[in-house]
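Next up: just one chain, as structure tokens, the form predicted alone.
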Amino acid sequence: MDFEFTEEQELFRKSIREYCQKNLAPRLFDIEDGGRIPQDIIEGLANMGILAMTASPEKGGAGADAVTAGIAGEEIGRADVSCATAVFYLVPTAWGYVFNKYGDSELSKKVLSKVAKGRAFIGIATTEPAAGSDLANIRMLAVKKGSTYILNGEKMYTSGVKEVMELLPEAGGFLTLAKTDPSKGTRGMSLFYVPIKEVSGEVSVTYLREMGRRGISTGGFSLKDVEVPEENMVGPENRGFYICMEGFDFARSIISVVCCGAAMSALETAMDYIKQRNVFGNPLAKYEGVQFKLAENYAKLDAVRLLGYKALWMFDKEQREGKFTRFEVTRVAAEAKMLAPWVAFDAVNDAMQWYGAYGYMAECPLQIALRGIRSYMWAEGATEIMKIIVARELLGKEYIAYR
């Protein structure tokens, strides 16, 4: 077993940490209060080759492996503990990889080259008002008409809607899941790239206000008789559900190390504080009640972080070498995603307690981390779904309760 990053990955970690700690970390409250990621931060990440880094070089990316992508996510999470910049990074990283792999070559090159420059956004749109984790229940339909598909339906709780519609100069779009053969359930779904700002047909958008990670927008969009050309289909017809599962595995794995990065940063900030705060004549750090919580939380984060990188490593091995099965990767990614947000949340919550009343004040950065991490208990699959996935792979599909 080898737990070391390569020399190239270590150099990459060092360079991105230096950039993020110098340029991103001091802007935490600007991002949270301003409701967007500053353009100079986006341009800085683009200039470092961070955005859409998993796309192939000919499409504007760096062809980065999953572990390296995880390193970037962890360091961004450490610097912007609100997790907003991490969302802006990880969604195009995971789903840009899917678009790069399965999308039309010319179309994906056109889009991903803009995403890599920080001028466009590519996201994922599967959730609907009445269908979240139960993707079999989605209602969006895509009907083929000649060389186009006509899409009707609504997506909700989607990251990056405002970035596409208003904030980024070259817009972008969403990999959108729709039913192309409703009689087949999940086997009758297809994935489409839908540039919602540019399509013909009626598009209406909704913006939502989240509890946390306020620097990245969340919203939804409704499509009425929207036409997309057949080359906008991502992968074969009726294979969209299975292609989405690859993207979810990748995104869930990155999310696990993002959560650990944000929580580790919060613990390190709190460690400095408890060394300085005196209570009953001693530094707070001398009391075992504090020390034991710190030790427990640090150890749990260390363990979950390694599980997250194991999932990323397995994803690489499966994608590049065929070493693992899809289901093996799915299970480990689900394990990491199942544990990381809760472990991270508990660590930040305990650290806030050490601050006393100040921990509950808006000026305390740890409360921003707490709200951001909380979002990952739902994003890219709720905790309960992760448990179902892990149990399914351990016991067998015949023991799935809802069948």
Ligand SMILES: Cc1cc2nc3c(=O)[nH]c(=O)nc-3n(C[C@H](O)[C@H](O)[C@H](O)COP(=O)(O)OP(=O)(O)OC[C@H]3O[C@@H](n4cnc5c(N)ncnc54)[C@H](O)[C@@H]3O)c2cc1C
Second form
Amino acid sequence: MDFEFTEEQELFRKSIREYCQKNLAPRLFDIEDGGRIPQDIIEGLANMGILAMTASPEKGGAGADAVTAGIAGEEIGRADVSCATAVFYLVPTAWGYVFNKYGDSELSKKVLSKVAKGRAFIGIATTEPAAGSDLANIRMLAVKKGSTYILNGEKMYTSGVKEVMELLPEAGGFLTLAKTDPSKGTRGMSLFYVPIKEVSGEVSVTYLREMGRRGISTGGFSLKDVEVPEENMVGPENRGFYICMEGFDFARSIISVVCCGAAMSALETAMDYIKQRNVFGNPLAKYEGVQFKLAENYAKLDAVRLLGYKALWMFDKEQREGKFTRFEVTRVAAEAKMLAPWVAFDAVNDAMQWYGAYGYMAECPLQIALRGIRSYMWAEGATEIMKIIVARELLGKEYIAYR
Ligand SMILES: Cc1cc2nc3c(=O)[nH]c(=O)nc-3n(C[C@H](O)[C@H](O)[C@H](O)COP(=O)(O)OP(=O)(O)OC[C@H]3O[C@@H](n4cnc5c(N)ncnc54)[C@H](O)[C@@H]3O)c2cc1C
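Alternate state requested, the form predicted together with the named molecule (shown: the form predicted alone):
Then the entire complex follows, led off by the chain already shown.
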């Protein structure tokens, strides 16, 4: 066993932490209240070399491993506890990795090099108005016509729609899951890169108002007879669902360390507060009722954070050395994603209590963290689906209820 990061990873963390604490943390309210991540912050992250860092160097990335990508996610989560910047970072990190690995090399180079410069976004679009957890029932259809595919259908609750349509100078697009052989369920789905702002055909977008993580948009898009060239297919035909599972494993693992980062940072802020707030003649920090909650929550976060890094480490081992099976990685990633948002949410919620009435005020940063972390009880796969995955791996596929 070795719980140490490499020397390079420690140096990397130090530089990202310094950057994020200086440039990102003071802008928390700008991001949450302004409804977008200011472009200078995005370009700052690009200059640090962390956007699309998992893409290969010839495509504008750094060929970064998953653990290193997790470190950047955790530090961003610590600084912008709303999780908006973390979403902006982690979605292209995980799904850019998938695009880099399975996408057409010219197309992925063109797109990822723009993402790496902070000028475009690459997101994931699996969820639809009538199918989220139950992806076998998506309706988006892709029909081959010569050397193109014609897409029809609607995606919903997609992170980054406004970033692509309006906010980023060079747009970007979404890895979009569609049925190419509807008779085959998940074995008849393919993944397409769809640059929704640039495609021919009818595209209409919806923007949604959210409870938290307001610095990044969530929306939907509907495609009517939208034509994409066949090179926009990511990976082989009818393998889209399984390719998505690789992206989910990666994204879920980063999310778990992001949630822990945001909650640990909120706990640290709260620790300063309880040391200086006097109640009944003592600082709040002296009371064991407060200390016990702090200790319990910190220990849980510490444990889940390690599980998140274990998932990232396993992802690297599987992808780079073939050491674990896909299913082993999927299980551990699901374990981490199942626990992290809840443990983080409880930690922040308990710490808010120590603030008294101030905890309920808009100026208290903890409420921003609470609302942001809550999103991860659904985004990139809901908690219940994580439980189904873990149970499936423990009991065997014959115990899946939906077969
Ligand atoms: C902030 C945010 C950002 C998102 N960003 C994206 C994105 O970028 N791209 C994208 O494709 N999607 C995105 N999503 C959607 C997300 O992936 C879905 O919300 C998630 O997969 C659940 O799907 P659903 O919302 O349709 O819920 P449903 O599938 O309708 O499920 C409803 C509830 O029932 C639970 N449930 C389902 N099946 C069972 C069962 N068998 N037993 C018990 N409980 C069950 C679910 O866990 C959930 O809590 C985002 C969601 C949020 C909240």
